[in-house]
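Have a look below at one chain only, the form predicted on its own, in structure tokens format.
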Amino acid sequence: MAKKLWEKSIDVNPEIERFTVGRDRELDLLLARYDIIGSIAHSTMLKSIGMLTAEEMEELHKELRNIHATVENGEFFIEEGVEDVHSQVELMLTRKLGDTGKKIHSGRSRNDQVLVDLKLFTRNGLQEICEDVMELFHALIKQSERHKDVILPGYTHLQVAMPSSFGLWFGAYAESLADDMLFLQAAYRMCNRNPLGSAAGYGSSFPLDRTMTTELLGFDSMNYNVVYAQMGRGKCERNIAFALASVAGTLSKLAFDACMFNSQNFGFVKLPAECTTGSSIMPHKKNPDVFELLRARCNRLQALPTDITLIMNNLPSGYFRDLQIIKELFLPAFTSLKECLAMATYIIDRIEVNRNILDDSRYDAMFSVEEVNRLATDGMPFRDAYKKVGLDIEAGRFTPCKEIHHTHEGSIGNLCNDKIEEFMQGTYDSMDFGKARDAEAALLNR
């Protein structure tokens, strides 16, 4: 069994090891690519300050890229008895390169290794989430424009209220995602700062060039204060979790609406047949299972910031092993949200709307406000118009006029989808994902 990096003369109790390692070997596979990228940048910096020769650096880079190839091919694994991905990579370097492999840990700790790995993983994950949000956003805008003239009952208190439209309904969720993108932008900017060089949270006596690693890794800036760099673990994940939860909240509400509107009592939309399931005894059933599961998964994602807070909230400055548990909650959240976004986009692209909802007389009363406004426009005081229409409805004398004349910004007749698209695109473009991708590609392909 491999020795731990920190192990000296006392063997570790196997039960203690199982408890302390937890799911690290499994979850750290998600970080392997980023541990290698961080190590290439770090070793480049070590060469620049005289801690490695040019030959040693090249040997390390060649072997790190070989290890990266095993990650890409799905052949990388963390051996039994090896604690984590950082230990595994260093072990592989040492086996291949001897003393040169042992030099790569100069000036860093596993604490700042995991910090930079998490930052790189999260940065990439946020890029993918943003791209998937954009896909759903464009699907919603497309459906909003396609069905902008189809009237849909609007509800308050689950009571028929006023005329809405499918253009407004689809467009509302598109604009909600545009606001969610602001959370993702803030999360990305917070994530895109370099902690490498903080070591165990108190810096190093080596003359590290943290500006160099910041530039090599494509970060916007660094976490300057080394104590804060370590303190930022947990806080960064929590705040990013709020951004993920914001997107999840939009998806959950969309799923609820779609399930309700798909039911026979509403009949406003029809979900794709392949996205519904049947009953073992009721042959007529077409259950909206995809959206129901999406709703549940997104509701669970909305609990993520609280879960992280409860783990790290009462910790003082410095590193504590409690933070390891956050990985178990945080890392899988990206895949879960991506899957939910993909399912939502698939359904929204294929959803069918009912163009004949107004044929049902139960929705006649929702045009009452239109009649009140017409009378007020003709000169009747608004409160008198309100009373007259209310009395007509009670007496069964109300005949609705179903012509809608809404022209102000953001209304049925003026959706402002172009403005929403401009706002969304501006937020997305401000994150400059290409800078990070180019930096990582340059490290791996030099």
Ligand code: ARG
The other form holds:
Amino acid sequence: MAKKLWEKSIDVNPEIERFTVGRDRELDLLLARYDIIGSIAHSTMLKSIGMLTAEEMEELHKELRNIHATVENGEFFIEEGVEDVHSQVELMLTRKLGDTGKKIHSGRSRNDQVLVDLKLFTRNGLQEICEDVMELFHALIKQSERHKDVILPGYTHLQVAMPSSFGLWFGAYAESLADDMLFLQAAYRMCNRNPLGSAAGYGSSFPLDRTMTTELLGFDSMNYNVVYAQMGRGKCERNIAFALASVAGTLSKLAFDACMFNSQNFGFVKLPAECTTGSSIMPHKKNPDVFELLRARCNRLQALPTDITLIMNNLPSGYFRDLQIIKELFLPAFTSLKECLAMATYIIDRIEVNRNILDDSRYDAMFSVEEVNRLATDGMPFRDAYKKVGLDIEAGRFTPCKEIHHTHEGSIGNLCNDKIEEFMQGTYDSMDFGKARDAEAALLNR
Ligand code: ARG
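Now that you have shown the form predicted on its own, what about the form predicted together with the named molecule?
Below is the whole assembly, all chains and molecules, this chain first.
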């Protein structure tokens, strides 16, 4: 049996084959589950329009679920000489079911198969990322509340500036994640539209019921225009990459702060001992390698939208093999970000804060603005108060009052963490993960 779906009479040059298949036999394994789910929905629809008998559909479903079991237990693989997961699944169906297996490809192309596989893969990946982001968010809010009264120097230009607090510091990263969640929500909604039925990119003369596959697969709606559905390849990945990059940007900044605050020269936080690593020569070392690697990995993730853009940029409409390469960058990004989120949550949960930072007189000057504001509240014009305090500091006459009374929204004394939580939860709840999960489970278990 020929292993290429398109093999007719000419033998395939093995060098060309190796080059064109690239890493698909390895990477497409990540899509196998979704290829099967898509095929179950497609064959259900083919039966409904009379392209398959009920028995043929049942046979296909049974066999597709058997193949799914091999994916679940790790036995599924793409054979030597087989190009991709779409070819492998069809080959297995045809070996087992003969002509019935050969009928499943009516009204579809690998172009819309890979589109739907990617959408389902991404939908699941985004669900997991959103859940992991929520966990880190809650860890940050918890720490913010726990340490809301512990003062921390705030910096501008990396020069001691004004009083900040651990309540503000932890809470700032929580609110940053709440904004990132808006990106994830947009990415999820854009991803959650059905491309199946666009076939090679121009639809089909079979009377496909795309509404049916949209419902079966639990999509919100479809990519209606078949040309646009194909144009979504690359665009969808790039936009989702922007959402992942936004989360990664929050994490890399958090990691840099944590590394810096953990340094002896700052000594503001202490990483749990089990989260630090040693040196081969310096016996005293407890290095923050975890945060450094997290920072590097998250910085690399921020290049992803650009990497994808460079691959798909300036392609006209219609399918091109260029798009295959995007999978190499895009698919592994989800695991990488999830690993970073898990590490960050673990450490943030356990990080210790220094409650005695203010004992060190080098931070005294950060109370200068507090003093200026006190004089201004008592009636001295702000500019005069500013000048007086400045001169006092220069003359060594400034003794800081370390009482802090910040009351406005989002300040040290009024963090508004409840508002931040409400905003985050609203965005998260607007994505109906249950609908997608139920649809996939129903297709696999029926
Ligand atoms: N491996 C291919 C990809 O990821 C699948 C689609 C192949 N389509 C084609 N016309 N050669 O793009």
